[in-house]
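Next up is one chain by itself, shown in structure tokens, the form predicted alone.
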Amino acid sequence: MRVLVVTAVPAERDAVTRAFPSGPGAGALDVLVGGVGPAAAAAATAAALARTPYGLVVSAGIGGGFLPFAPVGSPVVASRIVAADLGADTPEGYLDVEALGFGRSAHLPPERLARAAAEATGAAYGPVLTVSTVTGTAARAAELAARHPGAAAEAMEGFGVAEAAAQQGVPALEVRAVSNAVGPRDRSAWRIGDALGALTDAFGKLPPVLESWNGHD
């Protein structure tokens, strides 16, 4: 199985490739800067399908973790893809794009697969949510813990990724490490090495799952 890998920048790409000293996945794993936030990452993701049938998609790099349920330097396995700000405001509160009837707001890896990835990597297992604007106060942080029980890290470019899988028919899984609390920003909180050298653990131990995973559930 030939996997795709999409991170949004040459750092989170690095630490990927880090992993395999002899190569990406021995020839079966590709690794694609895809930019930053959703649509960059959907193009780019939409773009690699049409060139080469992949079986499985992933959306890796760095985000922000929820505490205390994934601490700063620790990794994430998504077990939802979420679309946290696609929708409306409205005065009885947020309504996501499924409420209002245009779309899907989450996408569902494979169970199995997203488990035994979390389970080889130590990672804490939860929702990973998409924004395309970072978290920046404790007010944020908390309503978008409300409103997403269990919520493990943000990034910004998962729900791009796994939409553009889903079109093709191909599953996607989201990999993050956290650098830095959702919450206040504080870019002297930030551990930016750390979570680029979590990103290079996890997906140390990565090859072992994906090459047991059957692509099916």
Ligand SMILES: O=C(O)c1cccc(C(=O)CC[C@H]2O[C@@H](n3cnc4c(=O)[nH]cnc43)[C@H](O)[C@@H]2O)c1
Second form
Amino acid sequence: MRVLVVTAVPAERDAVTRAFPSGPGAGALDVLVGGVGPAAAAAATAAALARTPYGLVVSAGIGGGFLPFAPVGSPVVASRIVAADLGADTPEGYLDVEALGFGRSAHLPPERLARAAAEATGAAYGPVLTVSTVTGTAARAAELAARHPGAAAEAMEGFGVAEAAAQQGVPALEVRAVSNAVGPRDRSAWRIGDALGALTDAFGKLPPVLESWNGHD
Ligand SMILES: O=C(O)c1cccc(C(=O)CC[C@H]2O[C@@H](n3cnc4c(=O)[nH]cnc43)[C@H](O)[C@@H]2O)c1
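Please give the other form, namely the form predicted in complex with this ligand, since only the form predicted alone has been shown so far.
Whole complex next, starting from this chain.
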């Protein structure tokens, strides 16, 4: 099975490829820089899928972690890939696109594969939220955590990658490594190097899981 990994920036791509110093084996894994945010990620994924047949797409990179599930430096595998701000704000609260009567706001990775990936990498396993605006306040972090119980992480690309994959009937995973806590913005506290190292470690443990997956579950 050929696997497409989509990262946002070159540093994340390099962290993934560092896991395979002598190549990923039989040309089975391609790593693409798709850009930051769900729209760029979806466009890049769709273009790649139009060129090459893939059996699995993985959205990968660093992300914000929700405490206590995903502390800085830890890997996360998504149980759900959720568009957390695709909807409408109303005086009565937020409405997702299902409540509005159109579209979808979540994709479900193949469960056996995602659980096996989390187990092999020692990752937190929970919903990963896709946001277009990085959370920067405690109030917003609490709002997202209340709306998505057990949310493990947030990032900016997963839903775009998964939506493009779903439109071609290709399953998707999301693998993140936590660079910062979701909460009040403090860029000086981001531990990007640690997170990129954790991303490399996680991808180094994935090949047996991918190889033993039968392509559907
Ligand atoms: O400055 C660098 O060296 C550097 C190296 C690798 C990645 C970056 C990024 O800024 C990547 C942006 C990327 O990270 C995700 N991300 C990280 N933390 C959060 C968060 O708290 N909330 C949402 N997204 C987050 C996101 O997917 C961005 O695309 C810089």
